[in-house]
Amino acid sequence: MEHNSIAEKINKYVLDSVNIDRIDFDMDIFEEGLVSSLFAIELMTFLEKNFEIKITTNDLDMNNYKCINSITEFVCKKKAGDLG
């Protein structure tokens, strides 16, 4: 799966979850108050199921999940085996 299709799938999930029409891919979704810490857990479950990755305690750095672009980069690195 290519970078852009991963980003679009993540974007759709976030938009559906927060019930808005559009989001800047660099917007910090936690800092902006769009999502809660509970959403972070739901997001990790979504990522594991949809991208066939395993998220470990080493991956729990919130910088991996703060915006669409950082989530996409995290998923791409996990899929490439660059992270744990």
Contents of the next structure:
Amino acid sequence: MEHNSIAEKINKYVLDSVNIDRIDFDMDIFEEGLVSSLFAIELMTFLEKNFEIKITTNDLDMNNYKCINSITEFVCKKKAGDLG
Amino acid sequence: MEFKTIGIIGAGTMGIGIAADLLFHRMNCILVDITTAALERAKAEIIRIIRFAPLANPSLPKLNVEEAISKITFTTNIEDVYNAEFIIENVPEKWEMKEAVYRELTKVCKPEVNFAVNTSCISVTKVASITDRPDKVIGIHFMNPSYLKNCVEAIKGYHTSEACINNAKALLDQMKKEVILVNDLPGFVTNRISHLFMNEAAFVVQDDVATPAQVDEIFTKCYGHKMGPLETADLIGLDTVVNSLDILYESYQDPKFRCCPLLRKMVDANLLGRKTGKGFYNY
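Can I get the form predicted in complex with its partner chain as well, since the one above is the form predicted on its own?
All chains and molecules follow, beginning with the one already shown.
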């Protein structure tokens, strides 16, 4: 799956979850109060199911999940095996 | 006293969150529900929480999943809690269910064991009256999800002893939770007030005054609340909200607690919120 289609899929999931129409891919969704910390758990479940990756304890870093771009980058690295 | 093994009755949303919370705080638990299917769902969800919750709450330890899950006994036999040092009961807000469970717990548990009623509306004094130990029954209203919340509302029943309160505080201290102790009347502080908010918010949507998102934004952006009332209702589950409103209405005989018809209609349509994927919002 290409970078752009991964980003789009993540974007759609976040938008559906927060019931808004569009979002800046660099916006910190947690800092901006768009989602609660509980959403982080739902998000990781979504990423594992939809991108066939396995999130490990080493991946539990909020920097991986703060915005659409960082989530996309994280998923791409996991799929490429760069993060184990 | 340091607690090691806690009995949890009911493996629904609250029981799951509390079981995971106990694991994070190095305690064992015996998790009881009436069906194997409910316990299997609970196990999967607890694993998910153990794996991912430390991201949402960095103060939680990163546990080895297999080791942690082995500290839970999953069982459909309530007699398996005979060794528990403290009971936390989380069955649905239906009096008949609570009554049946407490009659069993009275037979099964050691006489010195305290019972915590995790309820949002049902009278702690009424629950205590059907046990053999009314002085050892206390209400603990855990917030959802327990592992992300550091405070509980505790409820002193008419006969609740100081020793029972101290035991509950010791357990909650092990779970790193602050306790706000209040007296016993249906809904206590939290739900007596919050259910009026949620119910009236549903009336506002029903009457086409505002959309759910607008209602919640007014609470989050204007009042600075972390969540709006309808998001909260979706998180709790609309069926639970309706059950609680019915109990409040019945208890106080006060029309201010009459349930909004829209809420009841949504429950009939299985639009229960997060747990069914659709409520005031889609999930």
